[in-house]
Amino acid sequence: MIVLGIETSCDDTGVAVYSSEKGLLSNVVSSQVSLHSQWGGVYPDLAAREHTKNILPVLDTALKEADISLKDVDGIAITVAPGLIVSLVVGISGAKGLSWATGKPLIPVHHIEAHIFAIFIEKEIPFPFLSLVVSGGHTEMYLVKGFGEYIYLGGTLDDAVGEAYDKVARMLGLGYPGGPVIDKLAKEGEEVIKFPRPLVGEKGKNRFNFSFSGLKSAVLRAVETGKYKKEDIAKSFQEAVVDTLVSKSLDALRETGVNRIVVAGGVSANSRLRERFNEVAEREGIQVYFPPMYLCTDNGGMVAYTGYRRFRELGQTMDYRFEGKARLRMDRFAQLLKG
């Protein structure tokens, strides 16, 4: 089976081709980072305009690299939620047009789900497992019992972790995106400030939730004192973030009784996060998995593969009336498709 995957949930235009026999045949991404850097974050209307301009050239390149034509495709997978609605509409409209022209089925994919299953393109992970998805727009934790079987454990109450990185980078005058530059700068610093670890040790309703607004405010106060070097603030901030993510994940692993965790999303590329998770895995006897670097950020490959799994295992498709959703939890998405 050959599936075309389209991803336009935020600012990356991604189109890929996945073959059940040969694996990923192409995975083309057009990034808008340089365009949005002047704003310090993604400007939605500008992102939608660029998707409209880029989607057909990216589609053409993906098909050429895969050495196939549209008639060879068995299904068209498309990210339908969550994301910037103006961006989602561009990809969904394009996918519907391709489906109408070719008669190929439309397969809906959840953005978080695609991040989680990106690693399966290269490595099969046994069920059940815990998944932590960390990116510019999302910080969520799920128990994954099987494909399409998800239990929501918690998520951010305010800023996503990647958003916090971007805002701290802006405070420090480091540019956008903030994740890679803070990760690099932190290697040169020392943890001279013990920033708060928000909600760590919480035993009530927020046990598996996250909050980064207070941490962000603490960083701003430190910056405004003028007493600390940028690299030390970066190091101190990153240690607080990583401690929070690792501690809460370990708590969830113990609570659920599973010993496997998949860490996915753009922030999963962070070197310190990977280092700490690997340390904990060795100490606690758990298995931790990260997607390869090229599958951490938004891409069509993860959508194509996840769409393939949805069609093969569940036979789920969507009709032309299906609309994108700016906000929709992955477990509720799965229930929606089941009817």
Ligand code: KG4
Contents of the next structure:
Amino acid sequence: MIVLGIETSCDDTGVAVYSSEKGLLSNVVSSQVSLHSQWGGVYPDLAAREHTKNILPVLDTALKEADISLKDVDGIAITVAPGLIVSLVVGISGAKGLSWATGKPLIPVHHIEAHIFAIFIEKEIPFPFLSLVVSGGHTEMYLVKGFGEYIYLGGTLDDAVGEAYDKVARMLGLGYPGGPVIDKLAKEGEEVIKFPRPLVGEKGKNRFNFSFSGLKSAVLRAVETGKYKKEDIAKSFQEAVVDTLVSKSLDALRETGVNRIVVAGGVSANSRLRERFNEVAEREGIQVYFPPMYLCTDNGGMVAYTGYRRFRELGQTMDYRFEGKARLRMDRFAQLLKG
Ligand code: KG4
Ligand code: ZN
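Right, and the form predicted together with the ligand of this protein, after the form predicted alone?
Once more the chain from above appears, this time first in line as the rest of the complex follows.
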């Protein structure tokens, strides 16, 4: 089976071709980073305009690189939620048009689900597993019992982790996206400030929830004193973030009795997060999985693959009236499709 995957939920236009026999045949991403860097974040109207401009050239390149034409495709997978609604609708409208013109089924994909299952393109992981999704727009933890069977454990009450990275980078004048720059700069710094580890050790309703806005404000206050070197602030901030993510994941692993975790989303590219998770995994006897770097940030490959599984395992497609949704939890999305 050959599935075309389209991703336009935020600022990257991604189109890819996945073959169940041969794997990823192409995975083309047109990034808008240089455009948004002047704003220090994603500017929705600009993002939507760029998707409109790029989607067909990216599709064309993806088909050429895969050496196929549209008629060879068996299904069209599209990210329908969550994301910036103005960005989502560009991809959804494009995919609907392609489906209508070719008669190929349209397969809905949830962005978080695509991040989690990206790693399966290279490696099969046994169920059940815990998943921590950390990106520019999301910070969520789920128990994944099978494909399409998700239990929500918790998420951020305010900023997403990647968003906190991007905002801290802006405070330090480091540009956008902030994650990779802070990751690199932190290697030269020391943890001179012990920033708070938000909601760590919580036992009540926030046990598996996250909150990064207080940490962000604490960093801002430190920056404003003018006393600290940028690399030390970067290191101190990153240690607080990584500590928080690792501790809360460990707590969730113990509570659910699961010994495997998939860490996904743009922030899963972070070198310190990988290092700490690997250390803990060895000590605690758990298995930790990260997607390969090229599948961490937004791309069409993860959408094509996840769409392929949704169609093959659950036979689910969407009709032309299906709308994109800016907010929709992954467990609720799976329920909605079951009907
Ligand atoms: O998954 P993604 O491409 O888009 C969303 O779905 O949001 O994630 C982008 C986010 C950005 O906030 C970026 O700063 C962050 O991932 N990121 C990183 C690293 N690489 C990307 N954060 C920390 N360390 C990194 N190495
Ligand atoms: Zn993403």
